[in-house]
Structures are given as structure tokens and as C-alpha cells.
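Next comes just one chain, in C-alpha cells: the form predicted alone.
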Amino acid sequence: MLDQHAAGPRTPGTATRGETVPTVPPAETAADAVDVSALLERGRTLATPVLRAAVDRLAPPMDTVSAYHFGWIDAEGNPADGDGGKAVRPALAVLSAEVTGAAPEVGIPGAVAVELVHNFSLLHDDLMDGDEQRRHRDTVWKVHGPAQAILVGDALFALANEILLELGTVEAGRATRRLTTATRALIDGQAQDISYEHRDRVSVEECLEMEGNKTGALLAASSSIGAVLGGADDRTADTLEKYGYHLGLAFQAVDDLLGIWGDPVSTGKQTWSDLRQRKKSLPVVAALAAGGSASERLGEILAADAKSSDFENFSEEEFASRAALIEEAGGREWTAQEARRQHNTAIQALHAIDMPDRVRDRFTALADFVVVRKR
């Protein structure tokens, strides 16, 4: 049976797609008052133009499949506007150098750092992951080709470490060696994420193990790049690093809500997107973990889908009803309960380290947003 104690006490999830899932219970804190918005686009707007500048290095096609990428330009060449993400990692990589009485500017190598590896990732898993749409546009290998994908992805992370050590500071190399650190294991992520992908169980630890690495680790790079580039000690470092890493957590099971549950108009995916992969989730290992009869029937289907020759051509039908079969054994509400123990989590780190209230009260904001989104 499923530890329900794990995910911490039993409340009511959502049960229509499309809903905001799930929800944080209300607190009063002081960072109700933070605009989160602005705190996102402050990290978007300071580390741009560096992320711009660096991209400009790349030789042709590199340099404009690259832009294609990030939003700035069409498939056709031609200047666009397009969604560049939530830009979660920039801000919390500006926000951390205030930790140590910095300017926020000091963390602008970072949050262009850890953009770049973001990026990176993201290029390689749509190709392996055969996603077609990210971001409400075709992704970089459906339009520019696998190759094209694969190199620009390599580019972006040899970036990323370059606009580190071009600092030519102590703190830049640690800063580096943390990141490097961290894009291991989300390397590791992935190989695990693949690797689940074609056995009939996989445990709910082994799936909260290759969450952690997959999008934990680069978040906790994230939260403590800005601290250590402005002279943070590694405790201090080790404690955002925490944060960081459970807010991963919170973050990638609300993803795992979303990629079952999600509405396609605010996640740029297909219904059912995470099915149609057959990707382990949290909320799909969390059912067949469970126990009963929901449980038993989902894992004889999927067992079954893994045999199918025909899974491709499934209907919207069937991918609803497993998703059903899914809700019904408390998968969904399981996933939702562990997105709040771990948003908490990461909140009790911060309090484990000294710096300015209002620096403390953008990380909870960042936090609550986290686990109340859309997409």
C-alpha cells in the first residue's frame, strides 16, 4: 500500500483538467504582498540581454536555431515575441545574491548559466522525448531537424560554463563546479526518466530519486548560484541548495499533474501528453502503488499498453479513461499532497539561514507560484 502519511495529511484535490492544481493551503505571511510577476520579470529582463549576447557567439545555424528556440524569432527568421517560459531559475539566481547583501546584478551570470543549461535539457528531452510542441510552437528538431537539436543543445551547456569562468573569480569556479554538479545528475534524470519508461513498475522512491535529479538538482543550482557568486559560504550555499532542490520536487509534481491533467491551452502540450509517452509519473507510479481495485485494473492495461503495436493510434477515449483509472486509485490526489509537503519543506530551509525578510519573503513567494500554476 501506498504511505499516505508521506504526502502529509489528506485534502481534497482538483478533479477537472484545466483547473490550477493543486493549491497551496492559504497562510497569512508577509509574502502574500509580493508581486511575483514582477519578481519573475526582473529575473526575465536582467539576465535577456546577457542570455542574447551569449547566444550570439554561436556559429551559423547554431545562432538563429537558438533564437527560434528561445521565442525571439519565427521558423521563418523573422522577429517574434514568443513565450520564453516561466523564467522561475533566473529569478530565484538574482534573488540569491541578495541573500548575501548583494545586488541582484551579481547573479546575472548565473541566471543566464542556469538558463543555458535549462535550455539545453529541454532541447535534448523534446527530441528523445519525440515532443512536437513546447511553448505553443514546434520545437527546435521539428522544425531544424534532430541534428540541429543536438548540437544547439551541446552549444548551450558549453556556453553556460564559459560565461561563468569568464569571471576569472574563486566564486565563479565554485559557482561553476556547482553547476556542473548539478547538470550530472539531471543528466542522470533523464537516462532514469527513459529508462522507466519501458518497465512495467517503478517504485515511488525510484521516481521521486529521477524527479530529484531531473528537475530538483538544477533548481537547488538555481537558488544558491547568485549567493556563491556574491561570496555566500558553502553552508549558507548548501541550505538554498535545499530549498532549491525540494522546491524541484513541488515543481516537477505539479508538472506531473499537469502532464496528465493540464489544459493544452495553457501548457503548449497534447492532452493525455504524459500517457501518450508512458511516462512514469508520480501520479501514475503513486496509483499502481496503491492497492485495490482501480490500482490492479490500471496496471493491467498499462502492462497491456506496453505490448500494444497500436498505442499510437489510441483515442482521446482511452487515454481518459486510464486517466481515470489513475485519479480513482489517488494518484492524482497522492501527487498533489507530496507538491505541498515538499513546497514546506523547501520553506523550512530558508528559515535555517540568516538574510534580510523581504529577501526571505520573495523566496516563499516563489514558492507558492510554483505550486499554483497552470503551465
Given for the second form:
Number of protein chains: 2
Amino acid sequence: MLDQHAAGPRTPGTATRGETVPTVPPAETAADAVDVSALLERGRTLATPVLRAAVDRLAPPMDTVSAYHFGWIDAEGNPADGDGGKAVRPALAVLSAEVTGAAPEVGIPGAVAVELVHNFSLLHDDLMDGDEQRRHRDTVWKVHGPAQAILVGDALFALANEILLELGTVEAGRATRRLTTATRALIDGQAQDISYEHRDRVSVEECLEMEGNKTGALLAASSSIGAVLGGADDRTADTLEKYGYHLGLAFQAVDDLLGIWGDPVSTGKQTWSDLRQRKKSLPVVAALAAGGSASERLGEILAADAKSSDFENFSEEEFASRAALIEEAGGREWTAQEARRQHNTAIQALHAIDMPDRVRDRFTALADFVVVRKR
Amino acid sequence: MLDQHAAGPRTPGTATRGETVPTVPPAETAADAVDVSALLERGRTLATPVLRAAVDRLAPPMDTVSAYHFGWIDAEGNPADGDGGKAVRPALAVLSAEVTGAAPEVGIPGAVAVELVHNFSLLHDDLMDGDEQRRHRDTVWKVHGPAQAILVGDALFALANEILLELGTVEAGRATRRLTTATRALIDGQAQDISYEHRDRVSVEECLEMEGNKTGALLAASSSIGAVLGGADDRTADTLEKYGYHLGLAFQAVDDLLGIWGDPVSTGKQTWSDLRQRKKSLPVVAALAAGGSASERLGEILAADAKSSDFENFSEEEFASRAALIEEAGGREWTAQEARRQHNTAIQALHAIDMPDRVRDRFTALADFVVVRKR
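Please could you give me the other form, the form predicted in complex with another copy of the chain, since above is the form predicted alone?
Everything in the complex follows now, all chains and molecules, and the chain you saw is the first one.
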């Protein structure tokens, strides 16, 4: 039950596509002084060489297919300098090592393992979902065929466990166990995502559960894995996972806002991207659950769309009118508030355990970044 | 280099399809007194309830799809009593626990984990290879669609690690690491198998390497995993893996013989099954490597077949004549000898380490069974 979260009546929004998503105006804290770009860059710099060495272990052609997926080479095999994504996960993994007083380097195998698991899931999800593009490039199954997408995904998953377990320590075993739990959740989330596609209605609770599995669980593991490798106890690890889980839900709420109202120039996606894919994302399910005339009209329109044979030829204006209805019904505002609620829960978790202030400020700054980002 | 193995000239064979594959006539040993059926049944009885409980952890519809794959229910969801296969892996896993003097039950999580990894690979391989039938039933991707085959395969792989790591012991970490190494080999083998399909010629060495990866590695892990869980040292585990690896190669050599000359009533496959699939199995690659007139004629015919648009309509006689050429070139005899060589290497490994005689006899009996089986 999420009654206290229910999307209530609101003044019709005036914001339009491309405007800043209304999120957290962070209070003045020490976290403001943290250079988030440098923090993300540190994670990337520490993890990438080890990640590349790990991928180099794969037998041909899996090494090449992986290198294409990661954006290190193009489809013809020429070196490329691809957009490796925001790299929030490796940044969290090396930062979490510092919770225990260890050097960030202690978190590197964890950073590499979470990146491998994340990319295993991307490879398989893109194939299952039939997605032809990722980060402005053709997906692996599109370029190298479905068999390679399956096989290389499997290989990256196995490699993630290998990288951790070859450390040969008790801590590595604990880290692998937590990563396995997260991976199972990731798979559960994808199963839910697929099953929801075939349903007319999805509740807000079901959507949050799915997003918790698909996004929260691996950010949770990313936020604890370095600490576990550094010898943190279970309570510390659980609390860091709580931070990461809610950070993931905040991240996903913002993603869902950007999926409808994001600026295509920043996101690299089409306008109204999630509406074009009929995604039952948070703003949509919240708007449908809100009740009231806009909510009801939206329900009727989306039900008709689901049966429409002409959906693919819909104009910009038709998608814009659906987005306006979602906003009028309160789905946009509810999702923005949800991002703030999850952000706050994440930050609160950080105060339940001891860690150096400098490390807490960095975790806080990463959480702030996640909710104000525009892509 | 396999010069000493090279398929030499031989008296043209007289054996025909359905006849017993000529393999090891085991010397009279204590292993003869072992009841192999009971040993296989013990592995199945110990592992199955835990395997079913593990699969029950999966979220719908993955639990149901898995139950269909394992033959516990039919495509409509009704209870079924499917053919779960020979169950050599769980039998080896629980037996290996006894090497250390532990109870066979100590090997159960290992038995379940190897079965989960084996079935993960079947689910994905059937989809990659486009195989529509397994054990006389439609494959999962055929019944439940490709996305479920990918997803449930992923889930079984993750579950394998979960089952081991939740033991929370140092031994479980070591067992998971060895299983991960085997899984990586399994994936390498499938990559090789796929790449060989697009090639005209595959060498005997390449074929053996691929079969070692696809079959040897997981039988190796099965043969050591119980011992590792029981606290065996690395040398003992390595030696048991050597036994299992060569057992796997013997197993696969026999499989390759049955794939051409097996009795369809026993194997449940079509006549000349591997020839219909143009599989570059051991008898074929050995025959092509042997040289001589039959070998050359075979090479010409198979090259023509590869280009033939009428291949699917070939008659029984056309496949029979190819099988006869493989035999005339020495491919059948070479493969039967190879099964014996691998069997012997496996048995020798058993004598390099200490274990109760009763346990060694059972390992020996399982190896004997693998090479004399008819399905």
C-alpha cells in the first residue's frame, strides 16, 4: 500500500519537454563541495584497465564482441572511444571501500564485477526486448547476431564471479554471495518487466518492485561491495545496500521522468521515448492510479493505443498530448516527489553507520547528482 | 599434435547401426561388483528434492518454465514424470564427497549446483543452435519463447552460485570458484562449436579441445565438487578433476559414436542424427584427417553436401553411405579407441590420490558405464 504516496490532485503543470526535471534542491552541505565529475572519473580510471584485462581473457570472438559492446571498438573492429555511460557503479564500489578505512583500490575487483554483471544484463535484456540501439549505437545482437549476445552475456556473468573469487579470500566469497543475490533480483526484475508488457494495468507498487529489482539491487551491491572486500561487517554492508537500493529507486524515478520529458539532445533518445515504447513507467502508472478526469481520460486513450494498428505513425503532437495528460493527472509531480523521497531515504541510511565524514559527503554528493542529472 | 592417435588404415568395419559400439571390455575388477544403476539412482534421489526446492525459489513464470525444462511438468502445466537424463553429474558429486571420508550428503549442494549449470547451458545452447527437441520434448524456447529461455538460463546459473555460496564456508567459496572456471570453459566450448559450424575443416585437436570444454570441464567440476565441500586439498581436487575431464572426453567420444551409429530406439534420436545436422564430430574429423581414398572421397562428398540445397531431403541410404565412408576411412575405430584411451587416463588419475577402495571402485564403475552405454 502506498496511500501516503498517492498521486493527488495538483495544479496543472506548465513545464515542457527539455525543461529541468523538478527534483531536489539540495540544502547547503559539505556534499556541495564534492567534485562529482572527479569522483565518477576516479571510478572509471581505476576500473577500466582491470575491466579491459578481464575482457581480454575471453576466447575469440567473445573478446571482440565484448569490446564492441563496451564501446572500445566499432562494428568494423577499429578502436573507438565510446560513451561508457555515467559509471556510477564503479564510482560507488571504490568509494565504498573507503568506508572501512581501506584504500579505494581495494574496491576495484568489486567495481569490475558490478560492471560485468550490469553489462551481462544489458546484453541479454536488449535481445529479449528487441532493442536495436543503446548509447547511440546498434546493440550487440543487431551487429553480431542473437547467439553472440547470449553467449557473451553469459561469459561476462561468469567473469564477474571469476574476478571476485580468484581473490581467494573470505571477503571475496561474501562479496560474490551479495552480488549473486543482486543478480537474481536483476533477473526477477526483467521477468516482471516482460510480464507487465502483456498487461493492461500495472500498480504503482508493482512498478516500484520491478524498478527496485532492475535498478536498486545492483546499485545496492555496488554501494557495499568495496566495503565487503575491505572487511566490513554485515550490518555495515546491509546499511550501505539500503543506501544503494534507494539511490537506485531515485535514479530510476529520474530516468522515468527523462524518458518522457528529457531533452533528446541530452538523453540521446527520441522525444517522448518511453511513450513511444508504451512503457508502463512510474509517471504513467502513478497518473493512472491517481483518479480524476485526466487520469480516466489517459486510461481510455492508452487502452485505445494498445489496440491501435497506427501507433507507430503517431505524430509528435499525439505523444505530447499524452504527456500533458500524464502531467495533468499528477504523474509527473508524483514521480519527482518519489525521487526526492527515495533520495532522502538513501541519505538517511548513510547516517546509521560510522564512516569518515569525507566518505559520507561523497556518497551524498553522488546521490544528489543522480537526482539532478539531465541524462 | 595427435600423431600417435592418427586414424590409420584398418580393415573395413562390418558393424552396422544399432550394434553395440565397440568400447572397453573392462578387466575383471572390484568395479564390476558395483551396481551403477543404484549409484546413479542415489545421486538423483539425494539431489532432486534440493534441486526442486531451489527452482521453487524462482519468481513466476521462471519456476514453471524451469519445471517444464526439467520434465517435472508438461507444456500445459500438468505434472509429468520426465526423463531427467542419466544423472551422471549428481552421482559423481555425491560420490566425490566420500573421497574425503565425508558423508555423500555433503556433496548435495555441489550436485545441485552442477545440475543447475548444466541445465543453464542446455537452455541457452538449444536456443543458439535452434534445436527444437531435447529428450523427446519441445525445447523451452520452442514452447515458452526465446526470452524465457534466456532469462531462465540466467536464473539457473545465478541459482547455482547462490546454492553454494549460501553455505557461507571457505570450502563453498573454493567450490564456486572451480565451478566458475568450468562454466567459463563451457561457454568457450559453445563459442568454438558455433565458430566451427561456419568452417569447412576442423582438426582433430580442435574438436577434442571443444569437447573438453563442452563436456570435460563440467564433469571435472562434478567429480571434485563434493570433495572440495568436504575439505579436500587442491591436489586432491585437481586430480579428481583430471579424472572427470578425461571421463568427459570418453563420454563425448561415445556420444559421437552413438550420434552416428546409435540405435534410435535407445538414443531417442533420429537415425544418423549427427550426420543430418552436419556435425563435425570426432568420427568425421578423424576420418577426414586419416588420408587415403575413403577419406578423400568423404571430404569431397561432405564439401558438396555443404553446398547442396537438397540436403534435407536426403534418403536413409545417402546417410548410410556417408557413415560407411567414415567407417572405411577409420573414423569409427579411431573414436572407439579414443574413448578407451580417455577412459584409461581417467582411471589412472584415480590411483594418484588416496581414497577408500570402495569409493575408487565406484568411480571406476561409473567410468566403465560411460563407455559401454547405448544411450
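Throughout, rigid core stands for the largest set of C-alpha atoms superposing within 1.5 Å between the two forms. Only a predicted model underlies this, so the values are computations on that prediction, with no experimental measurement involved. Positions refer to the first chain, counted from 1.
The two forms, fitted on the rigid core, differ between these two forms by less than 2 Å at the CA of residue 38. In the core-superposed comparison between these two forms, residue 171 has its Cα shifted by less than 2 Å.
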